[in-house]
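One chain is shown next in structure tokens, namely the form predicted alone.
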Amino acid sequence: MLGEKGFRKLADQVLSKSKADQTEVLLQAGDSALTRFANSYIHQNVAESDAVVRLRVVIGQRTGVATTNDLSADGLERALETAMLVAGLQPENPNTPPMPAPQPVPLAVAFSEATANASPELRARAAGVFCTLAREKGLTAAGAFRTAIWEMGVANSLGHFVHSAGTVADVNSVIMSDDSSGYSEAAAVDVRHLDVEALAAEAVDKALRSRNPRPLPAGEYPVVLEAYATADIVSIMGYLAFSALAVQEGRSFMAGKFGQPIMSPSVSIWDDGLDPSGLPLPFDFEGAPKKRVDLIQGGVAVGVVHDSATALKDGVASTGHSLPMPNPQGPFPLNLFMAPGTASPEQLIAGLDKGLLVTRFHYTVPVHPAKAVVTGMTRDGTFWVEGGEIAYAVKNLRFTESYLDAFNRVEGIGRETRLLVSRFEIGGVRVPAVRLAGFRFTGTTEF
């Protein structure tokens, strides 16, 4: 960890030597520790410290990038020379946006001393809770507990300078028997906010309930999706559709639909990098300040996120959602939220006469991005519900469904939300459980 003072010294060192028209210094550093357990004992405890500097230079309309984790004066100078060399070999891009000018960046509450000081013993005790409870029930536990400090800074030759640091703690578990499994997961800035006992009980209970699963034919069934499955839907929508580049290229289901209802009126989704109930980050990888962006409001398409390139093309301001520039992905929503409803978990299930309770989705892959069609599997607890009560466990099912169509069939939304690390392993997503009038399952399994 360099700290703000250390990063400023490093950035000044690079910027003073650069002869490019514009130069950007992006620092990503952190200390991460991970404790893994399987077969109900800890088998791995690792820790990593790294600091990577990414240099971007713009010469005329040519851009060059070089990355190094050699932060010595010689290492940084070599990286700068490489970036200059790369820029000279690139074709001109007349759409190259200027780097952000100096501007204020709001503070974000993202740091916890408890997480920063988390010890291997703390993570081991947490793993022990999962393993002990699983053994007591004749099950086996597997999972991982991570605590990390991250640091990020951006400085450019226009005089813009931003630096921030934060923490994240996340835990996940899969509890298994011979023919069943249960799952739990949660994330937080402050490790003390992870209720390990409750998470262990949740996964163990799910593994016990999902024993002796019965086959169920493929078909369309009403479903209750727990927050883990909802998170997959919202995250993939963010990947496929909530980027201005996806709209500009016509591959987003938002394209041409702004101001129109495209989902159930009960669905509202937004991105907010400053919300302390998520995993905050006050600026993006260009150093632009994060702004809250409403994406879906009452089912209506209202906005997408921008970086400097898409903002320049649309004649608007960046919303602070750039990935490291330049990149083919475009802007990305890294702090997604979905509005909760009013239903308790029991009320959501009680609304099913006949249908399925799905714990989570696994190995989901987009099939048709413009229609948000995705295929994947249910996992770690799929149940048949009859008369508003769980009747028995069923074997996992493959689905092929438009997530957009699915969110047009929302019948109920849970009042509780859960914060998870994004499936893309950067940023977070906080979502509730939902009940849908129908969901298309297209294949069966033997497990």
Second form
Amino acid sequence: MLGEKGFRKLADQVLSKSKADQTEVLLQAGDSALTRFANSYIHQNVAESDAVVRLRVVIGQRTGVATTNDLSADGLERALETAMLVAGLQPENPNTPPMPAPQPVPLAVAFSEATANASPELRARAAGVFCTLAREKGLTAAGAFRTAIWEMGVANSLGHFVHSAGTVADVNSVIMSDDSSGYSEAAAVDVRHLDVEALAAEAVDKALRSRNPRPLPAGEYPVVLEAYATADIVSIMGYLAFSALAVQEGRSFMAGKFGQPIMSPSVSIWDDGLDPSGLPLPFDFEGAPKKRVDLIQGGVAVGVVHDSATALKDGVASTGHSLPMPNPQGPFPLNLFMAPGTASPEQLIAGLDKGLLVTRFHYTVPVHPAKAVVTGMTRDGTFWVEGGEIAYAVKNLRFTESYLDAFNRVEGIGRETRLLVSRFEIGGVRVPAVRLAGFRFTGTTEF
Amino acid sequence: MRIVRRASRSITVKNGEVASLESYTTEGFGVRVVVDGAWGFASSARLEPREVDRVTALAVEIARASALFKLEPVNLGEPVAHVGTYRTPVKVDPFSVPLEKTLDLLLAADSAMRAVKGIVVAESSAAFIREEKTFANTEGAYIEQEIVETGGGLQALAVGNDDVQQRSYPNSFGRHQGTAGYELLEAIDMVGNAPRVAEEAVMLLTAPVCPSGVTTIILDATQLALQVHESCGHPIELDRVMGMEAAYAGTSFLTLDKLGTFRYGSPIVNITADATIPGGLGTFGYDDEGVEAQRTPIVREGIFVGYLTSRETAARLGQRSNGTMRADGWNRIPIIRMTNINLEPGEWDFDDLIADTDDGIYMEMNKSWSIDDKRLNFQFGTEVAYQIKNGKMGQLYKNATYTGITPQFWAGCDAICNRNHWNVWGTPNCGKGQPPQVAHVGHGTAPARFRNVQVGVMKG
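The structure above corresponds to the form predicted alone; please give the structure of the form predicted together with the partner chain next.
What follows is the whole complex; the chain from before opens it.
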């Protein structure tokens, strides 16, 4: 870890030597450790420490980028030379946005000393909670427990300087019998907020209840999706549709629909990198301050996230959602939230006369991006519900469904939300469970 | 201990602009230890004596923590003490080629795609990687390797009324990659193929949706490469079979009781794992445990006969590792990864295969992929499909999908094209493990025919 002082020294070293019109120094550093268990013992246990500097130079309207983890004076000088060389070889790009000017960045505290100081033994003992409880119930445990410190800084030759450091801890588990499995997952800034006993109990309980699964034919069924599955829907929507570039290129389901209802009125989704109940990050990879962006408000399409390039094209300000610039992917919402409803978990299930309770989705991919049609499997606990109560476990099902259509069939939303690490590894997503009037299952499997 | 230095250069041209041109270098070391019969691993970017001491001590501390919850002590089998070197043979070092030359090529391909009316996004890209690795262990192994990769490709996106259609070349998601030099980029003729790719993307907007039903399908070699990857390559990873990946992408239907007896496919199905094929993206000299690259039978005449193994998992079967442990850089622990998992060629000429098919659908190039957590129920979508009627290719279809259960699907394989149609396709984005690791793997395939397959699950 360099710290703010170390990063300022490094950035000054680069910026003072650069002869480019604009120069940006992006630091991404961290110490991460992960303890992994399977078959109810620790089979993998790792730690890493790295610091990467990405230099972006702009000469006229030509951009060059070089990235290195050699932070010695020579290493940085070589990277700067490479970036300059790369820029000099490029054709002019008239759409090159200027780097952010100096501006205040709000504070978003995401650091926990407890997480930063987590020892291998702490992680091992947490893994042991899952393994021991599983063994006691005649089950086997698999999963991973991670603690990490991250550090990020952006400095540019216009005088903008931002630096932040944070922590994250997350755990996931799959508890198995010979014909069933259960799942639990959680993330937090402070490792002490991960209730491993409760998480182990949740996955064990699900594994026990999902024994003796029966086959169920494919078809359209009403469903209750636990938060793990909701998170997949919201995350994939973020990937497919909530970026200004996707709208500009006409491939987002938001394109041409702003101000119109496109989902059930009970659905509100936003991105907020400053909310302490998420995994906060106060600025983006250009150093632009994060702004809360409402994406869906009461089912109505209201906004998308911007980086400096899409903002320039639309004549608006960046919302602080860039990935390292320049890039072909465009801006990205990394801190997604979905508004909770009022239903308890029992009330959500009680609303199903006949339908399915789905714990989570597995291996989901877009089949038709413009319509947000996604396929994937259910996993780690799929249940048939009758008369508002779980009747029995069923074998896993494949779905092929438009996530947009699915969120037009929302009948109920849970009052509790869960914070999970984004499926894209950076950032988080906090969402509730939902009940949908129908969900299209297109295939079955053998377990 | 492994010391790894990776340099890469990636270039993407999008809609006439250089969307990214990036040079990347990373170096560091990783130390893997067994202490008290349990694993520990630690790594750092600072290759300095004091840091090596700190990281090694940390790896030992981590291993001691692992030992708190272990069952059996780690058994690695026979010692591995190879001393050797390996270098990817290349004709033209891609890092020696002037950047302007690659940029000109990508801009020309981009321009040719955008010349086709209806193309909203044109993207062409190239990537070059050089990885230098030094491996040493306390058993006496000392290995130096230099792996060079070159890749490139293009993708055209056409946008219509509530519809987006894509075409890629030469492989899906805009890239084919191999252990090769710049000659790979020149051989694939991106500029020459760009107009066709763009025209096909636009044609798809008005094409009818692929019909639903159970029929005969013929898959092109690139789609078949991903079919092999998902439904054969992943389930034969012995760490997955033994439950090590259970909490992430799942386990495998190919349980230990099936080795040597299970009918995986029809008698014409022969699959090998071959890390020695020139040019394959899963080709190397030694794996990251110091075991030499090998060619191993996986499916012989339809019967499942072999797994991908590490030293530890092989020892549990009383075998010797077949050398598939690879790490995604210095900061990751080696895990079992595919090498080049190949469907061996058959005897058919492609035109004869189409002529021999009365009624069916030809599907080409992957667009979407998903498989369950035991690698049984899969669903793939392809960029294009064509009707086959009375031995001739006909109507173009869009949004084609097919689905199946792995052993049933491979049991329906009744024809595989010959070596003239066979190529080792590179998959540079194979994800596995926690923390996540991306592996570069290869698949040798030729077009093949499958009977009684469910196609078409899209509504419209």
